[in-house]
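Next up: just one chain, as structure tokens, the form predicted alone.
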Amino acid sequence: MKTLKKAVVVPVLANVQVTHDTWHITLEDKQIAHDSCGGQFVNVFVPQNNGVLWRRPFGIHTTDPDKGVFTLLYKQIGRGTTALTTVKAGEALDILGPLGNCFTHTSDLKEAIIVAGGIGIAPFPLFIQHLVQHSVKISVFYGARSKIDFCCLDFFRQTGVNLHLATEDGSSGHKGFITAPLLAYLQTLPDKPGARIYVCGPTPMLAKMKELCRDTGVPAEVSVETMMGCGFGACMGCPVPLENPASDGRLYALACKDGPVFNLEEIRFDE
């Protein structure tokens, strides 16, 4: 049985706007920085001046265990994230985490193919930090509406990953959805048994990815994006539809308790 984690109050070292609607916040906590793995998240109790009651989940972006710091990448969308943008260096936040499970890295993994749409890029740098230490080939397929929406490009270039970009407006990389250059790449992939896809993004993209993975025979893991109010399964507010009933007969999993990382084949995407 998992031990229920306790919330901690952590110092904010920086909270910087990196695009027109995306922010990067740096926090200090040795335990979270040491214990976190790619795919996990923290639940943040944001400032309450906007009547925000529930914690907000954010995938852990990067960690530096030696310095005891970790970072989150978030998009300003609603009341919770707007309130978070007002937090300044020197203040503190109430954090619960790390929560959830991790992307898997098996001993036979030869190439990790990372596919991200928009803010779905957030959980992958931490996973890439891990993969680099194990000499796994890394290809990143990153799609956004426009080039002004891209984050982390310097990190990817410095890490030396095989980077592919796509924008809906054609301002950078392939014009259209990222699934088009990904499909072309998978069709010529020499070692499909040694490859695995890791994906995070909007639901329409995930549904397309499921179809694409079935057609090409490359397995995939998905990090689902959904509201996770409590972070440990008590509020039942983050149901994820399953293709087939679970061993206990459930038709839904809980993103926070059973995920947020799932085998892509397990998830049902309703129209």
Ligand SMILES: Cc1cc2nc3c(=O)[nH]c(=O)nc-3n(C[C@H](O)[C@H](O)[C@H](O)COP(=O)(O)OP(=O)(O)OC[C@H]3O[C@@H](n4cnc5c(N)ncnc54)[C@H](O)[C@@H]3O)c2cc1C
The other form holds:
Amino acid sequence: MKTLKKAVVVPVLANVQVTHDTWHITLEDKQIAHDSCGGQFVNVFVPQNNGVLWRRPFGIHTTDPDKGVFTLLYKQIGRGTTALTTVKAGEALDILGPLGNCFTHTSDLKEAIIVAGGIGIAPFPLFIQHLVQHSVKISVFYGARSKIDFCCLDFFRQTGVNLHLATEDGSSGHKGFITAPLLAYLQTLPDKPGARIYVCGPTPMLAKMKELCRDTGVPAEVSVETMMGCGFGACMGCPVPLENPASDGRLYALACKDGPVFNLEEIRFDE
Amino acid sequence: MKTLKKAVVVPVLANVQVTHDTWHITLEDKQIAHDSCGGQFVNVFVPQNNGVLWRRPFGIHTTDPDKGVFTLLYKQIGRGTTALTTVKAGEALDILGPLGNCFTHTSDLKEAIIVAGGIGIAPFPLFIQHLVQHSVKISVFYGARSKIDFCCLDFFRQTGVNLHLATEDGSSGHKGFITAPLLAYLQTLPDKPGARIYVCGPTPMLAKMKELCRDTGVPAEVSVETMMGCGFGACMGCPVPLENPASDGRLYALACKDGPVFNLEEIRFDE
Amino acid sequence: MSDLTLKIGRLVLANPVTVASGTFGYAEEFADFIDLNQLGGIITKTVTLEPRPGNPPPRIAETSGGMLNSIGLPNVGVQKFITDKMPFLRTLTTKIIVNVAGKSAEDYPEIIRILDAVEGIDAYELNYSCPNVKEGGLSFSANAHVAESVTKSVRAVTNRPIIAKLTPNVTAIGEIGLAVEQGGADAVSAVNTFVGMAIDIPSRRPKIAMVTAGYSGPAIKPLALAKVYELYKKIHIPIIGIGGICDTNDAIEFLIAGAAAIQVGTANFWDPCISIKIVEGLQTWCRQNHIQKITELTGSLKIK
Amino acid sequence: MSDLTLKIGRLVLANPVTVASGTFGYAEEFADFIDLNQLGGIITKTVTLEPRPGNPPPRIAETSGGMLNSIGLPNVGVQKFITDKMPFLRTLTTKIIVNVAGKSAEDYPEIIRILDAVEGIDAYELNYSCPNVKEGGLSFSANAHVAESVTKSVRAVTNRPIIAKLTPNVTAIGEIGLAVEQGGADAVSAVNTFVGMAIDIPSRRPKIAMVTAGYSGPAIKPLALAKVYELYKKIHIPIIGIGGICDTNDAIEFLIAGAAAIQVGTANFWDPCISIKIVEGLQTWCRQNHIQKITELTGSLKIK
Ligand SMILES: Cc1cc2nc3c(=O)[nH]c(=O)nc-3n(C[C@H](O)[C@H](O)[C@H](O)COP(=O)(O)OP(=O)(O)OC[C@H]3O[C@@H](n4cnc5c(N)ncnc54)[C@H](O)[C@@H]3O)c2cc1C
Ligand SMILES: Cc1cc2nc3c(=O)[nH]c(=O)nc-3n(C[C@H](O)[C@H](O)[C@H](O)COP(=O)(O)OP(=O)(O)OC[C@H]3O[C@@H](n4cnc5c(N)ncnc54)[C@H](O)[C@@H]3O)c2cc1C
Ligand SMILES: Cc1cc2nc3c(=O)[nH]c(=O)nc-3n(C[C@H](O)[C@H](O)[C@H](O)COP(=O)(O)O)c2cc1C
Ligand SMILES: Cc1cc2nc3c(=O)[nH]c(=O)nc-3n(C[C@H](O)[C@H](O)[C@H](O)COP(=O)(O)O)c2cc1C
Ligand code: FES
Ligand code: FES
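What I would like now is the form predicted in complex with the named molecule, since the data block earlier showed the form predicted alone; can you produce it?
Below is the whole assembly, all chains and molecules, this chain first.
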């Protein structure tokens, strides 16, 4: 069966648990390792389908173009991700990708302020790999429920990013939501025009960020999460409500095709 | 959750492959090991239900009442039996049983002639264990596709039964169906009135046996196989057509409740 | 302990969990597995005026997430039902609901008249999914007029609660529900099986001898739920929800959609203890969610 | 090589495998995955007279063995369809079947008149499952008279083949099939989605914003197969079978039940290459089973 690009069966090199509920899987595919940019995702066919019909989307976490490998960071939350934890090195995964668009890095970018809530951290390391190569200043604001939920802290320390942590239970960093230290930081930010925020996290956090960006005037891009029936624009099941109708009259964008990255001010979260 | 007898979760002591497609699983349950008689079955809930809705029925193969264990012999043919092969010692199986009726052993029985086709051998060792204790003469006529399909030959040799084999490919015993050597044997049988045939096997063999028993005048009991929705008389999905309407007007018996053992002359196979 | 009791007309059930006709035999089949008296109610296998042998095999087939059946309502007939099955049922303290079907409209009041003289029956469920032979084989609840008039004729001969069990194989089940309400039904149960089919490719034969069959099990749950909701918006009598209920969550979904009680069907086959597990599951869930009375749940769907 | 070609009226398809409206976008979405020209035909996402934004989220939900959707027919409207989507579709050599829907009966002939002036369209599929706003929201194929008259009005304005796509949510789909045949349809496609529903228990909200939704996927296969068989017994024009087709065997079952061709729907979402795999699977199966012409299979169900 010859298939064209984008539908591939890739070898699993490793699948290891990194926190109490989060796993890191390493996959081999030259093209994805080479072509992907931060924000894009792959759609994974879940082995053993106990009534699981759809693929499961995951942001591309890191890539190593030289070795032709890439990784995903995933949190075990339900049937699909639980099945994924049982996949072993040496097996193969049927995936589609890379899908979707990327966080944008325009030439005037001086500081990238990355804001992640929980597993929302997943798509950022790839973007950071890219920004580091372009010597952009990077600040990471990373909130989680508790200390035990943090992932990739070593990566951030090695990369030398300016790291701020918050936990809801106060077990590490600021006690409370990450938006509080972020707001303090933005209020004292010297070079606002060169800064841009990149957000990924739970919907309540995104709604909060929207307010915060409006108030501080720092523009933001957000990677959204919706249910995805297909991941490549066929089912129209992933609408993202737009603040204002698009020029062609559309009230919704599609998360998988027009996103998953959007300008925060363009989309609505109230539904 | 307190349940009454007959629905039990039992430890798996072993699950080993005994031929290219047949497995032998050892389960622990005092009551089943103690109470079951040859012909009865258990209905097994199949782990990981990839759309498998119903339990799968298997004859009780052997019991060891002292140790409180019993075994099943099963052939891997589809989704359910394939899932069963993945069960490991130390895990547990959810089963119902013992269900159904038994091969009958009346006091006038002098010789039990057991006729099995393929996996139809499964329910007989338990019956033979019983007959041996009562010093009944036992002849086993066992047909299979090929030599590699035979199971329990050691058991038969140890038990000292009068064993006749046939294979379709001639790789062992008579070449052809087992009904040929059986017919020859019956024609020269000195004590017909004390003999009784017990059959289990594929439907074409049962139809053939019916003819053969009619011709030779030796009565037979048969353990039938049908689709089973429940195994305990609730779904009425396992009808066995009767040769003559029963006294209460019924045209069908239920394999799980009225059987699985029937008098061969009472049931029809033409549908 | 939350209060799980509810009323179906004058019929009081100790909890909303009952078992569906044809999936629970005459209850005796389950006595080895569960304490029958913990159920809200028991609905018997369909009883007809005359004994019926049932259909030739194969009667059942497994499909992905569901099953097909064409059993053909085998039963001993109403007279032998009374002498052979009722004595056991009478020993139970749970509610006994006898499911009846007719070959013609006249069969229904006739069989109910016979049963009305028998003690220990708490209500009737009228199986309206079987073919109305005189009307070209369409089921009794495929047509609102027929459903109404049969219900009326039954209402005329009994004071016991009557529950009309509707087929889902119609364009507008709400209309049928209204018709049986008009006819005097105390409640409806929804739904019976959907018409389905499967083919064995090598033989090119249908997997069920009668060709088409009734489809049930987890696969029909979303369909059945939509039918219950459609009825809830339309009618005023209680609804007993049925279709693919396999666990406590499924039962709760039906209650939220508008059911006052539920029936467990196909799931009884693979887990004969499931109905009681759901009773216990509802009790736990209500406690955890501070539901005082289970009746609060019925129709509590939130729509913006 | 077995001969997989077949005719739907005057429309010749290279093989029986087409893809269902709304599950294949405007084909471009699949160009990264498969060679589109290996398909028997492509049925576009529904096009309407005016642009439509579609329904608010959530629009989709996964259930066991099926999915629910209420997408709301978002599309750019017929004019932009012609300018934006047709150029790509015209580059393909496979058959292009444009699926259209109306808010009112009058919309259908109007949109077909507009499309009839456009090159590169091989046939129309009329989506009769959407609500007929003027008739109280019942779908256009819920009523035989409406279905017939809309079909007639379309027949009057085009010589291209028209395929009426029927809703399964009716009491007697055979009657509707007869009505559209009477109205001049060249074929029917059956079926569109079944009405279903699911509820999120913690929030007590429907899992789909529009409350009820269309149910599709493997879970509906036995139901869809029964509808195709019911139509096959009743009508004389070809049937295109749809509903839960996920592999070659599923496709063969529909052909045996009476379908001349099939559509792959929901399965495209999890395997964008599945349609082509079925084309290849049919070729292999026919060779192994010595089927010279795939048309031999249609309606070859054996009943005693
Ligand atoms: C573009 C994109 C990128 C993503 N990247 C990552 C990633 O890198 N790492 C990661 O761990 N997760 C990521 N996710 C989320 C991930 O896809 C879901 O966690 C996963 O699909 C859940 O599958 P499941 O079968 O385990 O859960 P299910 O059993 O399907 O669901 C469990 C619960 O979660 C809800 N749910 C599941 N998926 C979603 C969703 N997408 N949106 C809203 N609610 C949902 C369900 O309604 C249900 O209540 C991403 C999602 C998108 C859309
Ligand atoms: C009373 C009884 C005792 C049995 N004892 C044994 C035993 O001791 N050892 C053993 O190996 N098997 C036994 N069987 C048969 C066994 O139950 C089936 O092989 C098993 O259920 C197949 O499950 P599966 O999911 O692997 O196959 P499936 O995937 O369900 O089916 C594969 C194919 O086999 C057919 N099939 C499956 N089960 C049956 C059936 N019961 N009758 C007719 N056709 C069927 C299906 O239609 C399908 O074509 C017994 C059956 C009965 C009724
Ligand atoms: C094997 C079987 C037999 C049934 N027999 C009857 C019956 O005799 N009378 C009746 O009203 N419904 C009968 N039904 C329908 C069920 O009562 C129930 O309405 C239907 O199966 C849907 O529920 P479920 O999905 O939980 O099984 C039968 C269903 C099955 C599966
Ligand atoms: C997400 C989705 C969108 C659909 N959109 C349309 C549509 O726009 N027009 C239409 O006629 N049918 C539409 N359908 C119905 C399908 O074409 C098909 O009839 C149905 O899904 C049953 O087939 P399946 O089970 O193979 O998916 C849609 C189905 C799905 C799942
Ligand atoms: S997930 Fe299918 S269109 Fe976006
Ligand atoms: S298997 Fe259900 S009655 Fe026999």
